[in-house]
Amino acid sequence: MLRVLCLLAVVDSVLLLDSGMLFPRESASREVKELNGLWAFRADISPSRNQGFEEAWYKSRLIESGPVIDMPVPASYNDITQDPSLRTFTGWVWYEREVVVPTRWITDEEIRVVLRVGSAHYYSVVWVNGVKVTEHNGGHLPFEAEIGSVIRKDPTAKCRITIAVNNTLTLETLPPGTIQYMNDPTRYPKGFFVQNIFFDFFNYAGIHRSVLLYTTPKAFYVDDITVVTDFSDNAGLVNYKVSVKGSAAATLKLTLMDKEGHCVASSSGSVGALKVADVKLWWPYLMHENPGYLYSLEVHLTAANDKSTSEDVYLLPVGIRTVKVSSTQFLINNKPFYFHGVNKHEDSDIRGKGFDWPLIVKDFNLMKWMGANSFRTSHYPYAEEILQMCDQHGIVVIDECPGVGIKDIRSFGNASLTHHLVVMDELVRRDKNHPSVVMWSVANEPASEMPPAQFYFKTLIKHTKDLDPTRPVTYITNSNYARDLGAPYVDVVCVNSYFSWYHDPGYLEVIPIQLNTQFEDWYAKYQKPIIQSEYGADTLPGLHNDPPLMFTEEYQQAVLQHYHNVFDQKRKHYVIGELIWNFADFMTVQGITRVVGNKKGVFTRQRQPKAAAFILKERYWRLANETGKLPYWTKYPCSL
């Protein structure tokens, strides 16, 4: 185990990433092959968890070195089998799949073939046909490697992909954790250890998002695109920058098209601006009768050398909108925006954190049914496809990195900060073009009172603002404002508090006083707009009592109503949002405070509503209708 921890302690140098991470899209010049399905799987159960490396399992088919089982990708491996040891396994697991690559991809050496992993938790090493092609530190974000030269060494062989994934958390990972060995032989088996975590959700592991092969031209291709939008009166502006790999003499043509496919602006050159007459702005859901309007930016690259002419085409959805923050308001397109939404988790039965289209569509239907206009990606970046859905439906996103549970002073050291900066680079690089993303969150409830914390967060927030000056930056704090040393550097104060639950449990009458004091103290100290980023109460569905008692549906309703009364007073001044904790129940580690998971959802884990969901539905639609600008049918959501 020590060897594993040493490997995980290695972090990359803090350098701005020099390549793009465009979402793989098919076009006239690009193809995508999805590798989802059943993979061969084995956990390394050796005491050192290092047997797979010692015996080089990647050099031959995985089944040749020992037994394997079927494992679906994408999915967490924890809840798939009936093996209790696998559910809580910590260490290396091994995945393998043999893939038939189209012959043309192999025979045509002008085709660049890329292997992309959408997300694996947390440290990954990847081999193709026994050749190491990449490794990646951190979960929740994609990584990739060009593999054309490897698969062309033996054109007749199948492409064998092996991925080793380690979910061990240390004080220098995101999120952090510790390994604790139990060495008393009278109480524990030999070699017994536990993974300690400092966050309240289950440490699901495995390959959680799609694994893909995709192609681009090899000689010249579009590597990255950055768009920043603005507008004045009826004219829109799309400032763009295109990064091209392979040639400085490439010819670029950019065409911006509306939803009907009509060209509304065009340009050439790698840097420039597209001006759009009679612009259709990207608006949040329920803020406009035509929310989530997206243009399509076609980037057409033509380049030539002595041997050939190469063409590459990439289509990027573009929403034209602005985001600004004042001392009391959050403005989208210069109009005040009030966050009435949810916190979520990528979490469901059996799949764990595995990507699942039916679940995603169901969640969006439920959010729109509630009248939710926003959510926070608590406590890590969500799948790119989810953000694409938000772009299309006008759901506003606070995009959060995996900086949850930074509680130990050793997690504020240089190695941790170095890794945290790289993670923010990866997050901003991936999500910078999504109009739905309006704010970056760099951490959740860190121990900000510790002496190194102020330098840590000052550096981290400045770095994030340098990466993207167009969006505000926040991190999520708790209700004890006096201890929060990082708040001066953020643009919006986001506060979590659980009055009458974790504090003064059962006494509902304290909520109005304590919540009002919280808001007044925070605003007096920092003069910045405030979002109530978490509040709520655990509720077992179907459990009732009058008068309300904790864990009953009546108590959850009462907590919400007491908070809402204060929100209604303060949103007239400087409170700009309210995000319920949580959208749905989710799994946690076993413990005496959790009955098969966290039950603060307003929906069950199976997405059935508790009584609180109807409280929020009535409130959110009322808040949306206060603008008086919604079309007739949206004023009567019961008819949807």
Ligand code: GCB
Second form
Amino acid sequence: MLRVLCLLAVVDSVLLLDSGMLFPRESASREVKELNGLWAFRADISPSRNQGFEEAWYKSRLIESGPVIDMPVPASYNDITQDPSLRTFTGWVWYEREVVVPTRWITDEEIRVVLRVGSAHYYSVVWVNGVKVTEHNGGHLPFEAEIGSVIRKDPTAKCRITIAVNNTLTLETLPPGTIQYMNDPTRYPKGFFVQNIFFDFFNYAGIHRSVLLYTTPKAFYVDDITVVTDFSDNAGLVNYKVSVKGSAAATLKLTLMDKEGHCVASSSGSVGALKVADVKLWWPYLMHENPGYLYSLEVHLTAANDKSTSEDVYLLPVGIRTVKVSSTQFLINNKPFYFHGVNKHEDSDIRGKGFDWPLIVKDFNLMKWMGANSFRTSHYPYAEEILQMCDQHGIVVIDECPGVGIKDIRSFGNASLTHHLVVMDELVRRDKNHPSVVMWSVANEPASEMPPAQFYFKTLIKHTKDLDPTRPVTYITNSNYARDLGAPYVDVVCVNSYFSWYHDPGYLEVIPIQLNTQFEDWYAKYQKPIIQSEYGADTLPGLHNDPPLMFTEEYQQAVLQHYHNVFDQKRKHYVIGELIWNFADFMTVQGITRVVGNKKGVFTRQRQPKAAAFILKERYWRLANETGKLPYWTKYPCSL
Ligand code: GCB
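Would you mind giving the form predicted in complex with this ligand, to go alongside the form predicted on its own above?
Every chain and every other molecule in the complex is listed next, the one we just looked at coming first.
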């Protein structure tokens, strides 16, 4: 009983957020209309980048204020044209699309119409028919606005959606950056400026994820759902809280269904617990014959006021599992879990960071082919559809916020921290119900030795735990164990290191001793389990040399093998995972250390394997054999 009460307290604390961000799903009461495809587009190339606001480009069709080009949504705009100035453009760009809204959505005043942007990088302002409906600060996370009253003003007009997006990064954005003007007319053209960034991936920009219209009933609707799961013996427990907007007098019915659609538990009321007999737990890929088992929670709301009654139905996939951390282990369903996986990027040719189903399915096939059971969303939250795939396939996720490149002491100030807390709110609100998400990462390689880092990370990690006390919290460090000021607050130590690459380049023989020292020092100081959250070497596919030389396929293989020998000793004790940097090559800014991007992928940017991919494949399947159970279909290798 005590455990049930504690878990309900958890559900409550998560819901301190004031409104939900449920993934738009069709149901008996909800419709979804995708607005992907070609939008009209113009970059504001005026020196101030402010012409669009001065001339109010949102007031009429974009084509009326100047030339436009076709721009696909979702996609980054950077690699779509042959124009070098658009590739590296910094400032406001304008998107516009006219939409035909079903007449019923306009005439039926009982329908709530919501415009949702899956993500746009970085700052967005949205107008509908010239009326500002919302603005949002930050890329990688969704935002939405109710637009019913605006489109009902003139029911005969087309619905014109204008979105202005600004990719400028400042010391207070996440990730941070600075704008630097070069004012010497003998060296730079007039008005020349650069966007400095402190992270190693291209600052792709634009509307990166789907833009949708969706409906819910207007008077009463399901605004948010939080589930926290547990089990004991073979009984599963789904603690839930549903928040309803519109009425206190709503009736809520909840039905939990198994994969076959059979009801396995039901309940009523906005807070409660569903008990599942003979529970099928959610297991990671390669840890169980039947990974990624998902139930379906149907939340059925009926509500009435003196004017109307309405029904709202929302279906939430639910995986029943637990996560715990001890001083030496990471436990999923009370069994030790070893992360053998990858770090990824949302990155590919032409579309940049734009959402793309063929790419996503290909990446999942490659991860499963190589026996990866996990990845980290380096260095920002990935699309919700990717997390849904992880839930279904049992791929475990370390969910990272865009706190990458916090290097300047001014980015540890109050404004930055406040924004970082809001971003964590948005991230937890979006991803809290995914069984695949087992840990939050609040940052990557911040300057955690700077004095303000202590207060910053203490506050940030505490806030994240208050939002979600059910998951461990970490940040990724590359700092020295003795100088890292945030490490006392993390649950799991995640360390990035590049021995024989950035340090002692070319000397493979340093890896065993330096990696051993790294692990021993961190563990001795903190007694917390450790994940090697990055390691690797840049490799040009097809470049060979034996004995191995840097940048050849042989060198990447050798680096990996040297690391693996040490992992094999330490994973018997407190090392709980290894994540290669990187799954695939990816684009970066231009610079003397990058040859058209970062080449540390074990796959090329086009997803072809380098020799190292086979080393990992062999290792990961061996680790899977040792630590887990193979899925039933591995009896039929052809199905891979
Ligand atoms: C790191 C960073 C990652 C870089 C990588 C590298 O430590 O976390 O963003 O891409 O090193 O290749 O330098």
